[in-house]
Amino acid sequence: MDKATPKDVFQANRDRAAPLLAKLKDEGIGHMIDGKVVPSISGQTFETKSPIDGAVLASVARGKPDDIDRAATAASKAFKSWRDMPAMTRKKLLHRVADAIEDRADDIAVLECIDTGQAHRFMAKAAIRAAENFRFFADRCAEARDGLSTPSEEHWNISTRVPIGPVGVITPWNTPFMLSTWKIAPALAAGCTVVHKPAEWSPVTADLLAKLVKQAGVPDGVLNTVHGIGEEAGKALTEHPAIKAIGFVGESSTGSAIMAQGAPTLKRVHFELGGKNPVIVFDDADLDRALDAVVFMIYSLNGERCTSSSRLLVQQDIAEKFIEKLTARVKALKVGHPLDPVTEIGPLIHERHLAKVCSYFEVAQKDGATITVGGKPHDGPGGGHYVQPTLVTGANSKMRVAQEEVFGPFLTVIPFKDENDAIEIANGVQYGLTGYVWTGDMGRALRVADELEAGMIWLNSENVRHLPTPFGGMKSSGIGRDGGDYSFDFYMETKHVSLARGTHKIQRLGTTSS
């Protein structure tokens, strides 16, 4: 049998998408509350459109505070039985969720492409990663409550963990399915129930996730999904007294607002926020590998990723030659329909986001930088929210394009003199999510890693996730860590239990007469 051509794969992807989209448009998207698909109490809806061509994909229930209250009540009602379910039973259910995701991985990928504009080559992998998230945390259900034994002279001291209660999860529009599972899977494995508020710009696969969780047999009320606008449904979730914690992925300014909204009810918060991440390339690096990593970490996923290396810090001795090779690679990037397997960059998520990214073209020029590649919208198939991959050179660390998160396929290049200069430039922003260092000198690599103000650092590598490791940032990039046991630290309370040996002396009061 002949190998399928890119044209064949493109057509197969469209054929797969067609009935899914027809059903979606016919049925619309409702909330999943207490195991039932329901409209908003108000009856209000909003439309979700594809960034490819602006076509309406579905009418979506517009959640308000009373819908959030209904979901929080369902999560509260389901909490005790889910918490007390044997860990091995919960593990089996979460593995069944992973099975259901894998069974629908191709459907999830094409729906995500059409709903978000992300290229299929990345979304096909994102669906599989989502299943891996559920399997990883499912396997840790039994050990989630594990603590420590810290004996003292007169007592045996042990700690254990218990689920904190119903939690709120607010997820972003970039790779929404995978990132939703990254938050929801550990919460469920810990024994918490969840109210999920997906991003209003990408509700399609969140709706599917809620249905797959129910299909897998997870009890009603354990996962509730309420769609809506952040200022309405999201705010109501962060303020609801029954919700004990909020896990949020999104912009730093929104994280700040959520912290303020949750303060009156003393909510625990976990934030994965923005980034202006540096990739530092020294003159002794493997420059071919470094070039591959630089291009991948800013132009994959449309540049719409918090961990993108959006600042290239390159040592002066090699800057001219490295930028020359980089320029050729950026010019060769393929912008196109997200279902086309040759596409490397698809349309941006929304017209407002396209306008934001394009506004930085003028910012760069006003700052005195040079737009070496791109710097314009792109006339892509369907006429959607396409933009040319952009490379900005001649920049310095004080320019807005070197300080502000663009969140698109937009790379700013800044030369540096030496190790100290690179560290100073890298740390000279409000963010601190990731850093990437390329050098042949491992002593230098470790010194720089120690000095970088970032929660995650990769040495001679692009961002390669290992699920047990901590994921999160510092400064304006977030609070807390996801991954492995770190997720359980957020979704669970640590409880200390002290067992007396019966030998310690207890002070006696009230035994003498006055």
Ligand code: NAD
Second form
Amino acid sequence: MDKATPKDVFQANRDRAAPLLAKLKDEGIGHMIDGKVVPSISGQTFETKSPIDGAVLASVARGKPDDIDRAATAASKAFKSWRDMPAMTRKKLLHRVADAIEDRADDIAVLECIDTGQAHRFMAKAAIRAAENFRFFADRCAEARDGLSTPSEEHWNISTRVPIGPVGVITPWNTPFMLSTWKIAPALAAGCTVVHKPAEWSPVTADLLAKLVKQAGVPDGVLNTVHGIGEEAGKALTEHPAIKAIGFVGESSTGSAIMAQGAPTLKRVHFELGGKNPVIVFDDADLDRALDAVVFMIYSLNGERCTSSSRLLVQQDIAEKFIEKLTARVKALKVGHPLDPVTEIGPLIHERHLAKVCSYFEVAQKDGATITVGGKPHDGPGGGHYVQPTLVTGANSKMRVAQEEVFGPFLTVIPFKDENDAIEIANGVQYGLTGYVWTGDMGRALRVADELEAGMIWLNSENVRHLPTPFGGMKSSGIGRDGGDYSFDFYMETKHVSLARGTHKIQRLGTTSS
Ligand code: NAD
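Given the form predicted on its own above, produce the structure of the same protein in the form predicted together with the named molecule.
The next block holds the full complex; its first chain is the one shown before.
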């Protein structure tokens, strides 16, 4: 049989999407509270639109504090029996969620493309990664409670972990399906119940996730999803007294707001925030591999990626040649319809985000940098929020384009002299999420890794996620770590239990007569 052409795949993707979109438009999106799809108590809704062509995809329930209260009450009610369910039963249920996600992976991919503008070549794998998140944490349900044994002379000391209670999970619009599962799966595996507030710009696959979790047999009230605006539903979730912790992924400024909002109820918080991540290319690196990684880490996922390497620090003596090759690659990037398999960059999520990204073209020029490629909106299919992939050269580390998170396909190149210079530039920003180092000198690779102020460093590699490893940032990029056991530490309380051997001396007070 002939292999399907890109044109065939594009058509097949559209054919797959059509009935899903018709159903979505017809049914709209409600909250999932206590296992039921419900409208907002106020009856209010908002519209979610496709970034491809502005088409209204669905009318979405607009959650307010009373809806959050209903969801938090359901999560509280479900908590004890979910917590006490045998770990092996919980494991089976979470594997069933993974099965359900895999069964619908192709649907999830096309819906995510249409709701967020992400290219299908990346979203095709997003649902598979989401299922892997569930499987990874499902397999660890039993060990979530594990603690330490630290005996002393007179006491047998053990620690154990217990789930903290109902938790809130607040997620952003970039790769929303995969990212939500990354927070929700460990919370459920730990024995917590969840109220999820997805981003208002990308509610479609969060709705599907809630339905798949129910379909898999997870009891009512264990995962509740309340849609709505950050300052309304999100804020109410962070303030609710029944919610014991907030796992948040989003902008650094929102993280600050959540910390303040959660202060009166002493919320435990876990923040995965913004980044302005450096990729440092030394002159002794494998430059072909470095070039592939540099291009991939800023122009994949529309550059709407917290771990993107948005600053290229390249050693002066190779800068000209490297930039020349980079320029050719950026010019050749394919901007197009997200469902077209040849597309590398789709439309940005929202007109407000497009305006933000485009505002940096002027900033670059005012800073005195040069726009070597791009620098304009792009006239793409459907007339949506497309932008040209942009390469800015001639920058120095003080410029705004070298300091601020643009969160689009926008790369700023800064040349450096030597190792010390590279480290100083790399660390000279408020963020500290990831760092990437390319060099043939392994001693230098380790020295630089040690000096970089970032939570995650890849040496001679792009970001390749391995689920047991810690994920998170330093400085304004976050608080706390996800991944493996680190996730359980956040969603659980560590409890110390000490049993006396019955031999130690207890001080006797009140035994002397005056
Ligand atoms: P955002 O902060 O605007 O919104 C994220 C979520 O927070 C949304 O659900 C929003 O409704 C909610 N929210 C907004 N205001 C709130 C408030 N006052 N109280 C409670 N909730 C509130 O972020 P975004 O624009 O959706 O996402 C992009 C940002 O996310 C970028 O800065 C990116 O770097 C960051 N991000 C970080 C990581 C990471 O792992 N470090 C991963 C992905 C995205």
